[in-house]
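Given as structure tokens, the chain that follows is alone and in the form predicted alone.
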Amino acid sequence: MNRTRRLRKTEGIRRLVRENKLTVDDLIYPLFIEEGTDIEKEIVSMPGIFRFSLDRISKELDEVVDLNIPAVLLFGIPTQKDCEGTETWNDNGIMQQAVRFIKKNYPNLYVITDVCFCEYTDHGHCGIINNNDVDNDATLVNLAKQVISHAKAGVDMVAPSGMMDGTVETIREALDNSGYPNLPIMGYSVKYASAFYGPFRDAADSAPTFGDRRTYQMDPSNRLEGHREASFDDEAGVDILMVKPALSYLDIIRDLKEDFDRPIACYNVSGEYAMVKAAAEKGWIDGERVMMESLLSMKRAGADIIITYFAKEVAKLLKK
């Protein structure tokens, strides 16, 4: 008879057979860092993280590297909004302020920024409106500028997230005759119109005040247009791939996995998070459990990075 509890037998050897294993290497921590001083508050509908401004960041970055996290993606949030979120090229704009602080005090932990509008713009959504509706080709003249702002700032990676046809053929062309030919593109690749953002929304101040994003969003029912995306994204030179959200994606981080040869990120979403926290809080589960299963299920599926509010408990975690 073939005995497969066998090899499930002690704690040593389940360590000697398991097929996945979860490191801190393979964490990316989101950080809001929101323009003005004296600034640390608690997300409410996520529970343990926080909007800092520069003058209160340290503390959170002191933990990251002492953790070993090796990246953080850094989300801004201007005090001034207007139609086209021209602050996103500011280059004293708050992410490119948040990006050179890193750089000078932590020169060794590796800053990616997110590249978008909508916690830009008056609107909400990810681009200049045209028709109540976001203008592509237009937003593409714009994304071009942030992303220069951001290289000259000196981040080590840019993600553009707003799911623009081209974008990352114009990011690329741009930073290469501009100078910078060797930053590399984590490109929002597959990213769904999905309601696990809520919370998200809440952390950045980035609701819509009409309409909503799924004329540029993906729709959750495709799964082959996911893979047109992706190869879009691929032809046009970005250096790593991702899918947003991960945990109800894991079927579409497989089949970039298996079929492009680039490393795949994932994004475990906030209301993701928000809702281990929640159902921890309340006594239903517990909570490390599930958030360990959840994102080894995404390194299972094939992601080599995960995007997560949890990396600073994980890596607390896998340091015991």
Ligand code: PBG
The other form holds:
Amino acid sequence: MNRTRRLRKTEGIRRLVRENKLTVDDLIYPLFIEEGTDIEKEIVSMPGIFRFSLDRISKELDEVVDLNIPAVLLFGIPTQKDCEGTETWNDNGIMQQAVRFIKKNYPNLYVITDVCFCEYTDHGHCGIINNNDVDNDATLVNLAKQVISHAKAGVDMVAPSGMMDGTVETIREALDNSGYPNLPIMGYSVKYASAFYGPFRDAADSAPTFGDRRTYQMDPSNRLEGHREASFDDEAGVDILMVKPALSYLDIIRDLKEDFDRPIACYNVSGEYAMVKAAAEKGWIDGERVMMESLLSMKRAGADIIITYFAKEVAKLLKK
Ligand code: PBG
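Starting from the form predicted alone above, please write out the structure of the form predicted together with the named molecule.
Starting with the chain above, the whole complex follows.
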């Protein structure tokens, strides 16, 4: 008889035949940095995740470095919003200050910035509004300004998340022409218009004041379109392809892993985090095991890199 249970008998043999492993090297930890002082505010729907002002963030960064997490993904929350999000390219804006602060005090921590406008526009959309919709090409002009400002601040990698067409071409060209040919781009290449971003929009004050993001983010029904999006970014020379959200889109992660020879990242988003935390709090699931199992499923699907709010918890568990 074919007995598959022979290789499941003890932890020793299970360890030997284990096909996929989660390690601390896979993880990117998102950080919300708010302009101002003395801010350390827990996000209600994301227990354990805080918004920090720069003067209060060192404790968090010390912990990230102690846990050997290789990278952070920064989101800025400015005090000033306007219709274009002009603060995004202010060389002294909150994101730029944060990058300079972290690179100066934690030079070995890899710093990635989320490049978008939704936290910086008074309407909450990811670009300039014209005729009740985001104007793609006008937004590209500002995207280039934003990315150069992040580059000047000393960021290690940029991650454009706004889903405008031509994003990677525009940013690559701007960086190459401004003396930053070696600055890599992680594209939010396949990003769906997802209800799983709910808690994030509270965390980053970025909910749209009218309409939704379905004219720029992808329809969750579509798989082939994900391949097309990834192809365009691949041709434009993106360095890392990302799929977002992660858990409901494992098929897309697998597609990209098989079809492209670039590193694949996935974003385990705010709603995925909140669901695990809420159910665990009620005692309905074992939160720690569900966390590990879902992150492992992303690796098994083909992700090389996982952006997750669980990064610190996972790193602590893996250390044991
Ligand atoms: C900004 C952005 C969003 C997320 C990352 N970058 C929100 C959105 O597109 O509405 C979501 C992250 C999360 O839910 O954890 N464009």
